[in-house]
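In the block that follows, a single chain appears as C-alpha coordinates, in the form predicted on its own.
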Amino acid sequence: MSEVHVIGQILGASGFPESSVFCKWKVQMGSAWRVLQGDHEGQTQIDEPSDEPIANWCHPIDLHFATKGLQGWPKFHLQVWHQDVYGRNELYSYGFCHVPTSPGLHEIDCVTWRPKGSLIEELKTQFIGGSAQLKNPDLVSSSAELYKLRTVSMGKVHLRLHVIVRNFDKYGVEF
(Lines of atoms letter the chains of each structure in order from A and count residues from 1; the text may use other names and numbers.)
(Lines give C-alpha, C1' and ligand atoms only; values in the text may rest on other atoms or scores of the structure.)
Protein backbone atom coordinates (compact mmCIF):
# COMPACT_ATOMS: atom_id res chain seq x y z
CA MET A 1 0.00 0.00 0.00
CA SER A 2 1.09 3.55 -0.66
CA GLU A 3 1.34 5.94 2.26
CA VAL A 4 0.97 9.68 2.79
CA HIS A 5 2.11 11.53 5.90
CA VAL A 6 0.74 15.02 6.54
CA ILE A 7 2.52 16.96 9.26
CA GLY A 8 1.91 20.62 9.94
CA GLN A 9 -0.49 23.04 11.52
CA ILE A 10 -3.52 25.21 11.09
CA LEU A 11 -1.73 28.52 11.58
CA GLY A 12 -4.70 30.83 12.01
CA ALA A 13 -7.27 32.95 10.22
CA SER A 14 -7.58 36.45 8.83
CA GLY A 15 -10.18 38.66 7.19
CA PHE A 16 -13.10 37.86 9.48
CA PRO A 17 -15.42 40.65 10.65
CA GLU A 18 -14.93 39.86 14.36
CA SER A 19 -12.11 38.47 16.43
CA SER A 20 -12.57 35.64 18.93
CA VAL A 21 -12.77 32.86 16.36
CA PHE A 22 -11.94 29.16 16.38
CA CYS A 23 -11.91 26.41 13.77
CA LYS A 24 -13.50 22.96 13.70
CA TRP A 25 -11.85 20.74 11.09
CA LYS A 26 -12.03 17.22 9.73
CA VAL A 27 -10.36 15.30 6.95
CA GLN A 28 -12.53 13.54 4.40
CA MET A 29 -11.19 10.90 2.07
CA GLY A 30 -12.35 8.26 -0.39
CA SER A 31 -13.09 4.62 0.36
CA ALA A 32 -9.63 3.47 -0.80
CA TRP A 33 -8.03 5.53 1.99
CA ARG A 34 -7.69 4.87 5.69
CA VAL A 35 -6.08 6.70 8.59
CA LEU A 36 -3.28 4.65 10.16
CA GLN A 37 -2.39 7.19 12.85
CA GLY A 38 -3.49 10.61 13.98
CA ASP A 39 -6.73 12.44 14.61
CA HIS A 40 -8.72 13.10 11.46
CA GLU A 41 -10.85 15.79 13.10
CA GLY A 42 -10.45 18.37 15.81
CA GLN A 43 -10.92 21.91 17.02
CA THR A 44 -8.54 24.79 17.65
CA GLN A 45 -8.60 27.03 20.66
CA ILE A 46 -10.27 30.45 20.57
CA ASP A 47 -7.92 33.32 19.84
CA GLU A 48 -8.91 36.86 20.60
CA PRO A 49 -6.18 39.03 19.11
CA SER A 50 -5.96 42.45 20.72
CA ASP A 51 -4.12 44.44 18.07
CA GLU A 52 -3.61 42.06 15.14
CA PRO A 53 -6.08 41.28 12.35
CA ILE A 54 -4.98 37.63 12.47
CA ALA A 55 -6.21 34.94 14.87
CA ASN A 56 -3.28 32.65 15.73
CA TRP A 57 -4.04 29.01 16.48
CA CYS A 58 -0.92 27.00 15.56
CA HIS A 59 -3.02 23.84 15.91
CA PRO A 60 -0.94 20.71 15.15
CA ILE A 61 -1.83 18.28 12.36
CA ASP A 62 -0.15 14.86 12.23
CA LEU A 63 -1.81 12.28 10.00
CA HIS A 64 -0.62 9.03 8.45
CA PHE A 65 -2.72 7.58 5.60
CA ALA A 66 -2.57 4.35 3.64
CA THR A 67 -4.21 4.03 0.23
CA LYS A 68 -4.89 1.57 -2.55
CA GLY A 69 -5.51 4.30 -5.15
CA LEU A 70 -5.44 7.99 -5.90
CA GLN A 71 -9.20 8.51 -6.06
CA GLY A 72 -10.65 10.30 -3.05
CA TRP A 73 -7.43 12.15 -2.15
CA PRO A 74 -7.86 13.61 1.38
CA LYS A 75 -9.23 17.11 1.87
CA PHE A 76 -9.71 19.35 4.88
CA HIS A 77 -13.23 20.50 5.71
CA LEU A 78 -13.10 23.67 7.81
CA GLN A 79 -15.72 25.52 9.81
CA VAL A 80 -14.81 28.84 11.41
CA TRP A 81 -16.87 29.76 14.47
CA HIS A 82 -17.13 33.00 16.43
CA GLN A 83 -17.68 33.23 20.17
CA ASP A 84 -19.37 36.40 21.38
CA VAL A 85 -18.93 38.17 24.74
CA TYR A 86 -21.71 36.03 26.25
CA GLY A 87 -19.97 32.78 25.31
CA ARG A 88 -22.39 31.94 22.50
CA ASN A 89 -20.91 30.23 19.46
CA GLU A 90 -22.09 30.99 15.94
CA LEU A 91 -20.93 29.46 12.71
CA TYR A 92 -19.11 32.07 10.62
CA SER A 93 -18.01 30.20 7.52
CA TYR A 94 -17.23 27.00 5.65
CA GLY A 95 -14.22 26.09 3.55
CA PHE A 96 -12.27 23.17 2.18
CA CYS A 97 -8.91 22.47 0.61
CA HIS A 98 -7.23 19.33 -0.70
CA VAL A 99 -4.12 17.96 0.92
CA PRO A 100 -1.40 18.83 -1.62
CA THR A 101 -0.56 15.96 -3.96
CA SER A 102 3.14 16.75 -4.23
CA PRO A 103 5.62 16.07 -1.43
CA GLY A 104 7.24 18.97 0.39
CA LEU A 105 6.28 22.07 2.34
CA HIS A 106 3.05 23.83 1.37
CA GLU A 107 1.54 27.11 2.60
CA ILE A 108 -2.21 27.09 1.93
CA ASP A 109 -4.73 29.92 2.23
CA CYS A 110 -8.15 28.32 2.35
CA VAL A 111 -10.86 30.82 1.41
CA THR A 112 -14.10 30.49 3.34
CA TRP A 113 -17.69 31.51 2.71
CA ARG A 114 -21.11 31.38 4.28
CA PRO A 115 -24.51 30.78 2.68
CA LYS A 116 -26.39 33.96 1.83
CA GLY A 117 -29.88 33.90 3.26
CA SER A 118 -33.02 35.69 2.18
CA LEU A 119 -33.42 39.40 2.92
CA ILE A 120 -35.20 38.63 6.20
CA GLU A 121 -32.51 36.10 7.23
CA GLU A 122 -29.75 38.62 6.44
CA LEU A 123 -31.51 41.27 8.56
CA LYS A 124 -31.81 38.78 11.43
CA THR A 125 -28.10 38.07 11.08
CA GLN A 126 -27.29 41.79 11.39
CA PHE A 127 -29.50 42.49 14.41
CA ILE A 128 -29.82 39.21 16.32
CA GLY A 129 -26.75 37.26 15.22
CA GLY A 130 -26.40 33.80 13.80
CA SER A 131 -26.45 33.11 10.10
CA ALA A 132 -27.84 30.68 7.55
CA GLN A 133 -26.29 27.21 7.84
CA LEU A 134 -26.12 24.22 5.54
CA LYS A 135 -28.39 21.32 6.44
CA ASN A 136 -25.67 18.97 5.18
CA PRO A 137 -22.13 20.33 5.78
CA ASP A 138 -20.70 17.70 3.41
CA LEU A 139 -21.98 19.85 0.53
CA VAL A 140 -19.00 22.14 1.17
CA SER A 141 -16.79 20.13 -1.20
CA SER A 142 -19.48 18.72 -3.49
CA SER A 143 -19.19 20.66 -6.72
CA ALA A 144 -22.37 19.03 -8.05
CA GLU A 145 -24.53 20.82 -5.46
CA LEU A 146 -22.37 23.76 -4.44
CA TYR A 147 -22.98 25.79 -7.58
CA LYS A 148 -26.67 26.12 -6.60
CA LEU A 149 -25.85 28.08 -3.43
CA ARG A 150 -25.65 31.85 -3.08
CA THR A 151 -22.71 32.65 -0.85
CA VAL A 152 -20.90 35.53 0.83
CA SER A 153 -17.10 35.56 1.06
CA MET A 154 -15.63 35.53 4.54
CA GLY A 155 -11.99 35.29 5.64
CA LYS A 156 -9.15 32.86 5.04
CA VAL A 157 -7.74 30.00 7.10
CA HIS A 158 -3.96 29.59 6.81
CA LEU A 159 -2.35 26.14 6.87
CA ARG A 160 1.26 24.99 6.69
CA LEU A 161 1.55 21.34 5.69
CA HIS A 162 4.51 19.04 5.06
CA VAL A 163 3.55 16.13 2.81
CA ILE A 164 5.63 12.95 2.70
CA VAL A 165 4.74 10.15 0.27
CA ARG A 166 5.95 6.57 0.35
CA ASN A 167 5.72 3.54 -1.97
CA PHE A 168 3.87 5.35 -4.77
CA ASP A 169 6.71 4.51 -7.17
CA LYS A 170 5.90 0.80 -6.79
CA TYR A 171 2.54 1.48 -8.40
CA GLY A 172 3.81 3.69 -11.23
CA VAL A 173 3.07 7.09 -9.64
CA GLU A 174 5.95 9.56 -9.80
CA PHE A 175 6.17 12.92 -8.02
The other form holds:
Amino acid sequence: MSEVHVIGQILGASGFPESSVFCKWKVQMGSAWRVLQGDHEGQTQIDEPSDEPIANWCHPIDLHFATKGLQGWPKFHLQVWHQDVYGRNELYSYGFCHVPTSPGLHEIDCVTWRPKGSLIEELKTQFIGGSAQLKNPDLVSSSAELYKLRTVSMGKVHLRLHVIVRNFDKYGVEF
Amino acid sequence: MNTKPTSFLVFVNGAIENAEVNDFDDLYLRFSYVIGKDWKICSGLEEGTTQIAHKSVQLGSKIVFNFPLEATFRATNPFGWPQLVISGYGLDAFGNDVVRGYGTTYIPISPGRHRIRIPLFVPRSSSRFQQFLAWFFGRRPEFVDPKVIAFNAGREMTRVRSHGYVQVVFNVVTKDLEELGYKIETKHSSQTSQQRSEKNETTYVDNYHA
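With the form predicted on its own done, generate the form predicted in complex with its partner chain in the same format.
Starting with the chain above, the whole complex follows.
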Protein backbone atom coordinates (compact mmCIF):
# COMPACT_ATOMS: atom_id res chain seq x y z
CA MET A 1 0.00 0.00 0.00
CA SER A 2 1.47 3.32 -1.01
CA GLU A 3 0.83 6.50 0.86
CA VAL A 4 0.57 10.12 -0.13
CA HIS A 5 0.62 13.06 2.27
CA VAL A 6 -0.65 16.47 1.22
CA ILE A 7 0.32 19.21 3.65
CA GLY A 8 -0.22 22.88 2.96
CA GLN A 9 -2.67 25.72 2.91
CA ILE A 10 -5.41 27.21 0.80
CA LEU A 11 -3.73 30.60 0.88
CA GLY A 12 -6.43 32.84 -0.53
CA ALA A 13 -8.02 34.17 -3.65
CA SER A 14 -7.64 37.10 -5.99
CA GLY A 15 -9.35 38.53 -9.00
CA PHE A 16 -12.93 38.34 -7.76
CA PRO A 17 -15.32 41.26 -8.27
CA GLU A 18 -16.04 41.80 -4.57
CA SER A 19 -14.14 41.02 -1.40
CA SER A 20 -15.64 39.10 1.53
CA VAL A 21 -15.31 35.67 -0.07
CA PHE A 22 -14.82 32.19 1.34
CA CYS A 23 -14.11 28.81 -0.13
CA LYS A 24 -15.74 25.42 0.33
CA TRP A 25 -13.33 22.65 -0.54
CA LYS A 26 -13.67 18.93 -0.95
CA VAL A 27 -11.32 16.14 -2.00
CA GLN A 28 -12.50 13.78 -4.71
CA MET A 29 -10.61 10.61 -5.60
CA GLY A 30 -10.92 7.27 -7.34
CA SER A 31 -11.97 4.01 -5.79
CA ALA A 32 -8.40 2.80 -5.23
CA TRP A 33 -7.76 5.67 -2.80
CA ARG A 34 -8.71 6.04 0.83
CA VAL A 35 -8.31 8.96 3.25
CA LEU A 36 -6.51 7.57 6.30
CA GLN A 37 -6.20 10.77 8.28
CA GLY A 38 -7.40 14.30 7.84
CA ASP A 39 -10.66 16.00 6.92
CA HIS A 40 -11.62 15.54 3.31
CA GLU A 41 -13.78 18.64 3.15
CA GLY A 42 -14.10 21.97 4.84
CA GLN A 43 -14.89 25.63 4.57
CA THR A 44 -12.54 28.53 5.06
CA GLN A 45 -13.11 31.73 6.99
CA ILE A 46 -14.67 34.74 5.32
CA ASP A 47 -12.02 37.36 4.72
CA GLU A 48 -12.51 41.00 3.87
CA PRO A 49 -9.07 42.43 3.21
CA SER A 50 -8.36 45.99 4.21
CA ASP A 51 -5.22 46.75 2.18
CA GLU A 52 -4.94 44.65 -0.95
CA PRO A 53 -7.68 43.04 -3.07
CA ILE A 54 -6.60 39.55 -2.06
CA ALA A 55 -8.63 37.44 0.35
CA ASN A 56 -6.35 35.65 2.83
CA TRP A 57 -7.64 32.38 4.23
CA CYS A 58 -4.48 30.46 5.24
CA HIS A 59 -6.62 27.39 5.65
CA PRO A 60 -4.61 24.28 6.68
CA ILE A 61 -4.83 21.17 4.54
CA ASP A 62 -3.36 17.99 6.03
CA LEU A 63 -4.39 14.78 4.31
CA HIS A 64 -3.00 11.27 4.47
CA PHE A 65 -4.05 8.95 1.64
CA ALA A 66 -3.45 5.25 1.09
CA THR A 67 -3.72 3.87 -2.41
CA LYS A 68 -3.51 0.71 -4.45
CA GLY A 69 -3.10 2.43 -7.81
CA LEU A 70 -2.37 5.65 -9.66
CA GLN A 71 -5.81 6.07 -11.28
CA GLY A 72 -8.15 8.45 -9.56
CA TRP A 73 -5.34 10.61 -8.18
CA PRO A 74 -7.06 12.96 -5.70
CA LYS A 75 -8.23 16.38 -6.74
CA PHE A 76 -9.66 19.34 -4.93
CA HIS A 77 -13.10 20.64 -5.81
CA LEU A 78 -13.33 24.28 -4.85
CA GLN A 79 -16.35 26.54 -4.62
CA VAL A 80 -15.82 30.22 -3.94
CA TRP A 81 -18.76 31.90 -2.24
CA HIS A 82 -19.38 35.53 -1.46
CA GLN A 83 -21.06 36.94 1.61
CA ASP A 84 -22.66 40.33 0.99
CA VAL A 85 -23.30 43.11 3.49
CA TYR A 86 -26.66 41.60 4.42
CA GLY A 87 -25.09 38.31 5.39
CA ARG A 88 -26.42 36.37 2.41
CA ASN A 89 -24.16 33.80 0.78
CA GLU A 90 -24.08 33.47 -3.00
CA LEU A 91 -21.98 31.23 -5.15
CA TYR A 92 -19.21 32.98 -7.04
CA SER A 93 -17.43 30.24 -8.88
CA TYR A 94 -16.36 26.64 -9.22
CA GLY A 95 -12.89 25.28 -9.79
CA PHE A 96 -10.89 22.11 -9.44
CA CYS A 97 -7.23 21.24 -9.31
CA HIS A 98 -5.39 17.96 -9.03
CA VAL A 99 -3.14 17.32 -6.08
CA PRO A 100 0.31 17.58 -7.73
CA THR A 101 1.75 14.22 -8.63
CA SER A 102 5.35 14.99 -7.77
CA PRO A 103 6.71 15.17 -4.24
CA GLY A 104 7.84 18.64 -3.25
CA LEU A 105 6.46 22.11 -2.68
CA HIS A 106 3.97 23.45 -5.21
CA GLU A 107 2.40 26.89 -5.56
CA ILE A 108 -0.85 26.41 -7.40
CA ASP A 109 -3.21 28.97 -8.91
CA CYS A 110 -6.57 27.35 -9.52
CA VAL A 111 -8.63 29.26 -12.05
CA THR A 112 -12.38 29.31 -11.53
CA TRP A 113 -15.56 29.92 -13.53
CA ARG A 114 -19.25 30.31 -12.95
CA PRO A 115 -22.18 29.18 -15.07
CA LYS A 116 -23.65 31.89 -17.30
CA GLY A 117 -27.41 32.23 -17.32
CA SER A 118 -29.73 33.87 -19.82
CA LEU A 119 -29.96 37.66 -20.10
CA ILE A 120 -32.73 37.87 -17.50
CA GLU A 121 -30.78 35.67 -15.10
CA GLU A 122 -27.63 37.73 -15.50
CA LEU A 123 -29.57 40.93 -14.80
CA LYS A 124 -31.04 39.31 -11.70
CA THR A 125 -27.54 38.34 -10.53
CA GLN A 126 -26.39 41.89 -11.07
CA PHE A 127 -29.20 43.60 -9.19
CA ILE A 128 -30.62 41.17 -6.67
CA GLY A 129 -27.71 38.80 -6.10
CA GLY A 130 -27.70 35.04 -6.18
CA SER A 131 -26.44 33.16 -9.18
CA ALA A 132 -26.99 30.07 -11.25
CA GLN A 133 -25.57 26.95 -9.63
CA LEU A 134 -24.81 23.51 -10.97
CA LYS A 135 -27.29 20.83 -9.94
CA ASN A 136 -24.40 18.44 -9.51
CA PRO A 137 -21.22 20.20 -8.39
CA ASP A 138 -19.14 17.12 -9.16
CA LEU A 139 -19.51 18.01 -12.80
CA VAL A 140 -16.62 20.41 -12.29
CA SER A 141 -14.02 17.77 -12.97
CA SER A 142 -15.85 15.41 -15.29
CA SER A 143 -14.53 15.86 -18.80
CA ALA A 144 -17.46 14.15 -20.45
CA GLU A 145 -20.28 16.46 -19.47
CA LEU A 146 -18.89 19.97 -19.47
CA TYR A 147 -19.64 20.57 -23.14
CA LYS A 148 -23.22 21.42 -22.23
CA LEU A 149 -22.25 24.48 -20.19
CA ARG A 150 -21.71 28.15 -20.96
CA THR A 151 -19.44 29.79 -18.38
CA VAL A 152 -17.92 33.11 -17.34
CA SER A 153 -14.37 33.42 -15.99
CA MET A 154 -13.84 34.44 -12.39
CA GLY A 155 -10.77 34.87 -10.19
CA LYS A 156 -8.09 32.48 -8.95
CA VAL A 157 -7.67 30.49 -5.77
CA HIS A 158 -4.10 30.16 -4.53
CA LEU A 159 -2.85 27.04 -2.81
CA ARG A 160 0.54 26.10 -1.45
CA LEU A 161 0.82 22.33 -1.08
CA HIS A 162 3.68 20.03 -0.20
CA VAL A 163 3.31 16.45 -1.38
CA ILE A 164 5.13 13.56 0.33
CA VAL A 165 4.96 10.05 -1.11
CA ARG A 166 5.91 6.72 0.38
CA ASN A 167 6.37 3.17 -0.87
CA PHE A 168 5.82 3.92 -4.53
CA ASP A 169 9.28 2.83 -5.65
CA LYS A 170 8.70 -0.80 -4.84
CA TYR A 171 5.92 -0.77 -7.43
CA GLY A 172 8.20 0.83 -9.99
CA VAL A 173 6.56 4.25 -10.01
CA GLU A 174 8.96 7.05 -10.92
CA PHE A 175 8.41 10.61 -9.71
CA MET B 1 24.29 -3.52 12.40
CA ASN B 2 22.05 -0.45 12.48
CA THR B 3 18.45 -1.03 13.44
CA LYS B 4 15.94 0.80 11.25
CA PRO B 5 14.78 4.06 12.81
CA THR B 6 11.18 4.18 13.93
CA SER B 7 10.80 7.95 14.00
CA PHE B 8 12.19 10.92 12.15
CA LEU B 9 13.42 14.28 13.41
CA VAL B 10 12.79 17.78 12.10
CA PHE B 11 15.16 20.55 13.23
CA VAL B 12 13.92 24.08 12.76
CA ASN B 13 15.96 27.23 13.26
CA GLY B 14 15.00 30.66 12.22
CA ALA B 15 13.61 33.99 13.16
CA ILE B 16 10.50 36.09 13.11
CA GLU B 17 12.05 38.88 11.08
CA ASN B 18 9.59 41.72 10.84
CA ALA B 19 5.97 42.72 10.43
CA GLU B 20 4.62 44.98 7.68
CA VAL B 21 1.52 46.78 8.85
CA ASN B 22 -0.06 50.08 7.90
CA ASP B 23 -2.58 50.71 10.63
CA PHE B 24 -0.46 50.84 13.75
CA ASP B 25 3.09 51.48 14.90
CA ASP B 26 3.82 48.96 17.60
CA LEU B 27 3.27 45.27 18.05
CA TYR B 28 4.31 42.24 20.07
CA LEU B 29 3.75 38.66 18.98
CA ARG B 30 2.95 35.45 20.80
CA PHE B 31 3.87 32.31 18.93
CA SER B 32 3.19 28.64 19.50
CA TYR B 33 3.48 25.39 17.57
CA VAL B 34 0.49 23.22 16.77
CA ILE B 35 1.44 19.59 16.17
CA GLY B 36 -0.40 16.34 15.54
CA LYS B 37 -0.74 13.54 18.03
CA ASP B 38 2.12 11.60 16.45
CA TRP B 39 4.50 14.48 17.09
CA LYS B 40 6.50 15.60 20.09
CA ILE B 41 8.66 18.64 20.71
CA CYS B 42 12.05 17.40 21.87
CA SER B 43 13.71 20.70 22.49
CA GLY B 44 13.15 24.39 22.12
CA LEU B 45 10.39 26.64 23.34
CA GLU B 46 6.98 25.52 22.23
CA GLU B 47 5.48 28.91 22.89
CA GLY B 48 6.79 32.34 23.67
CA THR B 49 6.41 36.08 23.36
CA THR B 50 8.51 38.56 21.44
CA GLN B 51 9.59 41.99 22.55
CA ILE B 52 7.30 44.99 22.03
CA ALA B 53 8.64 46.49 18.83
CA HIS B 54 7.97 49.91 17.31
CA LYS B 55 8.41 51.27 13.82
CA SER B 56 11.23 53.70 13.15
CA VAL B 57 10.51 57.27 12.03
CA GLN B 58 11.22 56.53 8.38
CA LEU B 59 8.17 56.43 6.16
CA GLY B 60 7.06 52.94 5.20
CA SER B 61 9.26 51.16 7.71
CA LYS B 62 8.53 47.73 9.03
CA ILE B 63 8.28 46.59 12.63
CA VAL B 64 11.48 44.62 13.19
CA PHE B 65 11.55 41.73 15.66
CA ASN B 66 14.55 39.58 14.74
CA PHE B 67 13.19 37.06 17.25
CA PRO B 68 14.88 33.62 17.31
CA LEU B 69 12.90 30.44 16.80
CA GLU B 70 14.51 27.09 17.55
CA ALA B 71 12.74 23.78 17.90
CA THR B 72 13.27 20.08 17.33
CA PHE B 73 10.37 17.74 16.66
CA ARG B 74 10.23 13.96 16.69
CA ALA B 75 7.47 12.14 14.86
CA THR B 76 6.39 8.85 13.36
CA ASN B 77 4.01 10.24 10.74
CA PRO B 78 4.03 13.39 8.59
CA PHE B 79 0.35 13.88 9.37
CA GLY B 80 0.10 16.69 11.89
CA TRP B 81 3.20 18.47 10.57
CA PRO B 82 3.96 21.44 12.89
CA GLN B 83 2.38 24.77 12.24
CA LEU B 84 3.61 28.05 13.65
CA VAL B 85 0.68 30.05 15.02
CA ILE B 86 1.30 33.74 15.61
CA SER B 87 -0.94 36.19 17.45
CA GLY B 88 -0.10 39.87 17.52
CA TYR B 89 -1.13 42.36 20.18
CA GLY B 90 -0.53 46.04 20.78
CA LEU B 91 -1.78 49.08 22.63
CA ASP B 92 -4.63 51.07 21.12
CA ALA B 93 -5.21 54.81 21.49
CA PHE B 94 -6.80 54.37 24.93
CA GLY B 95 -3.96 52.29 26.32
CA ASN B 96 -5.74 48.93 26.17
CA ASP B 97 -3.97 45.78 25.07
CA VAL B 98 -5.87 44.68 21.97
CA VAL B 99 -5.42 41.91 19.44
CA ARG B 100 -3.89 43.07 16.18
CA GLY B 101 -3.86 39.91 14.11
CA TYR B 102 -3.47 36.15 13.88
CA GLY B 103 -1.51 34.19 11.33
CA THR B 104 -0.40 30.63 10.73
CA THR B 105 1.88 28.71 8.42
CA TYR B 106 3.26 25.20 8.15
CA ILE B 107 6.92 24.75 9.04
CA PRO B 108 8.44 24.10 5.58
CA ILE B 109 8.93 20.45 4.78
CA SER B 110 11.88 20.52 2.40
CA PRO B 111 15.26 21.03 4.06
CA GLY B 112 16.81 24.39 3.36
CA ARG B 113 16.23 28.05 4.00
CA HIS B 114 12.73 29.41 3.45
CA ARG B 115 11.33 32.90 3.82
CA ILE B 116 7.58 32.98 4.30
CA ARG B 117 5.23 35.94 4.43
CA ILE B 118 2.32 35.15 6.75
CA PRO B 119 -0.80 37.31 6.32
CA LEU B 120 -2.32 38.60 9.55
CA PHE B 121 -6.08 38.64 10.07
CA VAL B 122 -8.30 39.72 12.93
CA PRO B 123 -11.93 38.69 13.64
CA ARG B 124 -14.55 41.24 12.65
CA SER B 125 -17.33 42.47 14.92
CA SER B 126 -20.85 41.30 14.09
CA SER B 127 -22.18 44.77 13.34
CA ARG B 128 -21.08 48.40 13.00
CA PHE B 129 -22.40 49.19 16.47
CA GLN B 130 -20.45 46.30 17.97
CA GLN B 131 -17.41 47.57 16.11
CA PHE B 132 -17.79 51.00 17.67
CA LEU B 133 -18.26 49.53 21.15
CA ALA B 134 -15.20 47.33 20.65
CA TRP B 135 -13.13 50.33 19.63
CA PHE B 136 -14.43 52.45 22.50
CA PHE B 137 -14.05 49.93 25.31
CA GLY B 138 -10.93 48.29 23.95
CA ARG B 139 -12.54 44.85 24.00
CA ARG B 140 -12.11 43.68 20.43
CA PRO B 141 -13.30 40.30 19.20
CA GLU B 142 -10.57 37.73 19.62
CA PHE B 143 -10.24 33.95 19.43
CA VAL B 144 -10.57 32.18 22.77
CA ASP B 145 -7.71 29.93 21.73
CA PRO B 146 -5.48 31.22 18.90
CA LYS B 147 -4.64 27.63 17.97
CA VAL B 148 -8.05 27.23 16.36
CA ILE B 149 -6.70 28.88 13.20
CA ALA B 150 -4.41 25.90 12.67
CA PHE B 151 -7.34 23.51 12.31
CA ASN B 152 -9.82 22.83 9.55
CA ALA B 153 -12.95 22.43 11.65
CA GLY B 154 -14.95 25.27 13.07
CA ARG B 155 -13.73 27.96 10.69
CA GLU B 156 -16.91 28.14 8.66
CA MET B 157 -18.51 31.22 9.99
CA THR B 158 -15.51 33.16 11.28
CA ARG B 159 -15.46 36.54 9.56
CA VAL B 160 -12.09 38.21 9.52
CA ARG B 161 -10.34 41.23 8.13
CA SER B 162 -6.81 40.74 6.89
CA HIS B 163 -4.17 43.42 7.02
CA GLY B 164 -0.42 43.27 7.12
CA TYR B 165 2.12 40.46 7.00
CA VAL B 166 4.71 38.89 9.27
CA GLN B 167 7.92 37.68 7.63
CA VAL B 168 9.50 34.58 9.08
CA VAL B 169 12.66 32.78 8.02
CA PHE B 170 13.01 29.04 8.61
CA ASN B 171 16.05 26.82 8.23
CA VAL B 172 14.90 23.21 8.16
CA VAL B 173 16.89 20.00 8.48
CA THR B 174 15.31 16.56 8.56
CA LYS B 175 16.74 13.27 9.77
CA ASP B 176 15.62 9.76 8.83
CA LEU B 177 12.64 10.83 6.72
CA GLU B 178 14.12 9.02 3.72
CA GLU B 179 15.12 6.03 5.85
CA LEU B 180 11.47 5.56 6.70
CA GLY B 181 10.58 5.59 3.02
CA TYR B 182 9.19 9.12 2.68
CA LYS B 183 10.07 11.01 -0.47
CA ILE B 184 9.72 14.74 -0.09
CA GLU B 185 11.42 15.97 -3.26
CA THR B 186 11.27 14.83 -6.83
CA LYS B 187 14.57 14.06 -8.46
CA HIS B 188 13.47 15.60 -11.75
CA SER B 189 12.75 19.12 -10.48
CA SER B 190 14.43 21.78 -12.58
CA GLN B 191 14.21 24.22 -9.71
CA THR B 192 14.67 23.14 -6.15
CA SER B 193 11.98 23.95 -3.64
CA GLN B 194 14.46 26.13 -1.84
CA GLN B 195 14.97 28.33 -4.88
CA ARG B 196 11.25 28.55 -5.41
CA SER B 197 10.54 29.58 -1.86
CA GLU B 198 13.40 32.08 -1.82
CA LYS B 199 11.51 33.78 -4.64
CA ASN B 200 8.39 33.65 -2.50
CA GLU B 201 9.19 36.86 -0.71
CA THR B 202 6.15 38.41 -2.28
CA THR B 203 4.18 35.13 -2.28
CA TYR B 204 1.24 35.27 -4.58
CA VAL B 205 0.70 39.00 -4.67
CA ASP B 206 2.54 39.03 -7.99
CA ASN B 207 -0.06 36.84 -9.58
CA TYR B 208 -2.66 39.53 -9.07
CA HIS B 209 -0.58 42.34 -10.50
CA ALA B 210 0.59 40.30 -13.49
